[in-house]
Amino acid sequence: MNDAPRTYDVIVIGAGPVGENLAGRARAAGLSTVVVESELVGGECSYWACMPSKALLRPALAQADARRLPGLKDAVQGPLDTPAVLARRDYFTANWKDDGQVAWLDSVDVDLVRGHGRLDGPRQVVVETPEGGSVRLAARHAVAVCTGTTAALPPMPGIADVNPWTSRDATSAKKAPRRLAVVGGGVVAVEMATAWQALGSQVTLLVRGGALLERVEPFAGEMVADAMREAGVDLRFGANVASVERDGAGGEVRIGLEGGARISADEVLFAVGRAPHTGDIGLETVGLKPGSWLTVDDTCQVTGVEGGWLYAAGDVNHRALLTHQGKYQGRMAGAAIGARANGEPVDDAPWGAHVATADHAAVPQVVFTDPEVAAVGLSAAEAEQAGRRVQVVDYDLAHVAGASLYGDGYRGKARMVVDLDRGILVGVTFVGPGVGELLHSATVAVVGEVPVDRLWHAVPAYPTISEIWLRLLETYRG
């Protein structure tokens, strides 16, 4: 290694969507910037999460929509063309090549160093390159950790010998297993169970608790569960996995449940949580614990590190484990770094303060199941637990003209949670086919704290599903 470091204003460890956005915003502020990446530029979202998973799910959801439409449903009763779906998935991942993302870095004049980056004291990063060498980098202003998370596996004896699927395997598999067991009840579990059931697998979904999607309104998980059963998923609640073993290399997987029941499958996916990808990035050299989440303030500056030079954006700071929130944090952090480097305030910028305030009470999320689940802000229970005086307003989406056009048997529900003392919305949830595109209007209403009385004058187009806003307001007024 050449002892003389390559010096930049900003070093970003991790070139996923978060790191890219942070680097781009820092560079736009006039700061020289380099990103370090050990895998593919574009990160988890581009190659193993958001994009491939939605490419797998979209045909399943389109087919479900088509089967509700007279005049079309008889033409789409056959199975999906699984090889064609997988080929389209491969297209969306660019066949796991990152040439296009590297070209974007070049276009904004951000340098790239490939290899495993580790902190080596304040403002210092050492990169072990694929060729076996190393590169030392030094930062004038900031180092940003954007390394994300990895799939967590339960501490179960012999689990490594089973070679279980994680989310990466579930989104990159080359064929549909005949039998797939999915362990978990959260977003990854229900989305991948939906996708692979539609692609030809017989899916058994093993949920430790008594509900799906426990972080959203209870009716959302109930409606998704009903639809998954109708699609053929073997859904089991209260199913605690006690053991797992594989019958030789490539053989079937045998899963033992507490109580003595056993299940056989060709593959098993564990979707039981995420862990911070910080175990081997040199945190101990700056007084932090390896493998820990990184606590940050609203500019994504890591607390407890002297000098204010270390930042952490995206999943790694555990504020909101969603790609769009991580990208938002990256933009805010990059702008804050630029403002501080240029001697400007971070809380009084022309385009708004460079602080990630949206991580607190207005986080939007879509679950791409059939039906879709779209939610932002607080659930009714969360609002009540926070001591707010609220009114919960529900409406059956099937009674909205625009929704009825989606086909026979449309099932959906909408809920808004109104803070009665302030006259604003603090949470909105939609469940039903096609509701994902409703979510941004709800996010604007919650983030903007738009008075309910003003929402009456935001007139929805007819006949669209967005007319649900009118129906919710009418129900609220009584």
Ligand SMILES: Cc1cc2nc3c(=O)[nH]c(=O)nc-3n(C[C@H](O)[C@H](O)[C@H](O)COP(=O)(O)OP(=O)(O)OC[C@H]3O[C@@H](n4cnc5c(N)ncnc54)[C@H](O)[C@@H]3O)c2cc1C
The other form holds:
Amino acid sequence: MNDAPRTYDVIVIGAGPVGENLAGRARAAGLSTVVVESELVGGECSYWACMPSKALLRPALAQADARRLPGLKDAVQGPLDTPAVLARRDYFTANWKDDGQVAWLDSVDVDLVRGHGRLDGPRQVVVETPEGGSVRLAARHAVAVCTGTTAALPPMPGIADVNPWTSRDATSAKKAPRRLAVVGGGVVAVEMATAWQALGSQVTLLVRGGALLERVEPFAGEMVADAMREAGVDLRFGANVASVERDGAGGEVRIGLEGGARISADEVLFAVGRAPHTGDIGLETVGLKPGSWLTVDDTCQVTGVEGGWLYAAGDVNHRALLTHQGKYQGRMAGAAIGARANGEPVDDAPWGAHVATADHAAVPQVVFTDPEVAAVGLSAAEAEQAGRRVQVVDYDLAHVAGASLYGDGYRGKARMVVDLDRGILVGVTFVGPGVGELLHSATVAVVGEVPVDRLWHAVPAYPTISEIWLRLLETYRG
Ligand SMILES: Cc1cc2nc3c(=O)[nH]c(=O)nc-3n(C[C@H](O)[C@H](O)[C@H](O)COP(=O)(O)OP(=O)(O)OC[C@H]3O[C@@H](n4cnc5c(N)ncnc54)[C@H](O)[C@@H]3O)c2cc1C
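Would you mind giving the form predicted together with this ligand, to go alongside the form predicted alone above?
Let us now look at the entire complex, which starts with that chain.
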């Protein structure tokens, strides 16, 4: 190793969507910036998460929508063309090549060092390169850890021998297994169960608890569960996996449930949570615990590290494991690093503060199932737990003209949670086909703290699903 470090103002470890955004914003603030990436520039999101999963789901949801339209439904009764769907998925991952994203880094004048980065004391990073060498980097102002997460597997004897699918396999598989068991009831589990059932697998969804999507309003999980059953998914609640074994290499997987039931499948996907990608990044050299989530303040500065030079943004800080929210943190942290380096205040920028306040109040999320689930802010239960005096307003989306035009037998529901003391919305949830694109209107209302009375003057176009806003407001007024 050449011991003289290459010195930059900012070093970013991990070039996922968050690292890219943070680096771009730091560079735009005039700071020399390098990113370190051990796999592909673009991260999990581009190659094994958001993009490929949504590329798999889009034809499934379009087909379901089309099957609700007389005049069209007879034309789409056949199965999806799975090879064509997988080929389109491959296009969206650029066939797992990152040339386009590397070109973007070049275009914004951010350097790239390929290899595994580890902290080596304050402001120091050592990169183990793919060629077997190492590069030492030093930061004048900041090191930002944006290393994301990996799929967590339950500590079950023999699980590794089964070669189970994780989210990476579920988003990159080259063919549909005949029988796929999916373990989990969260977003990744329900989205991948929806996709592979539509792509030709017989999916069995094994959910430990009694509901799907436990972090959103309960009616959302119930509606998704009903629709999954109708789509042919064998959905089992209270299914606690006790054992897994594979019948020889490439043979079937046998899953034993607590209570004695057994299930056979060709593949088993574990979608039971995420673990921080911090086990081998040198955290111990700066007084932090390897393998831990990194706790940060609202500028994404890691708490408890002397000198304020260490930042952590995106999944790795466990605030909101979503690309858009991590990119927002990346923008805020990059700008805060720039402001601090330039001796400017972090909370006095022209467009508002360089602080990721939305993480606390308005995290939007869409679950791309049929029906879609779109939620922002607090659920009714969360608002009540937070001690707010709220009114919960529900409306059946099937009674909105735009929704009924969208497809026959449209099923959907909307809820807004009104803070009665402040007269503003603190949470909104939509469930139904096509509601994902409605969500930003709710996010603007929640973040903007728009008074409910003022919302009456935001007139939704007729006949769109957005008229749900009018119906919710009418219901609220009574
Ligand atoms: C199946 C699935 C579907 C999803 N769908 C959505 C969705 O639709 N919408 C949404 O908002 N979110 C979605 N998510 C979540 C989303 O993928 C993450 O929130 C997002 O990828 C986080 O970005 P990140 O940059 O923090 O981490 P990552 O995308 O994980 O990127 C981290 C990068 O750091 C690199 N790295 C790690 N350690 C080192 C090291 N020591 N040295 C150098 N490089 C390193 C990794 O190689 C990787 O490139 C989905 C997740 C999954 C699993």
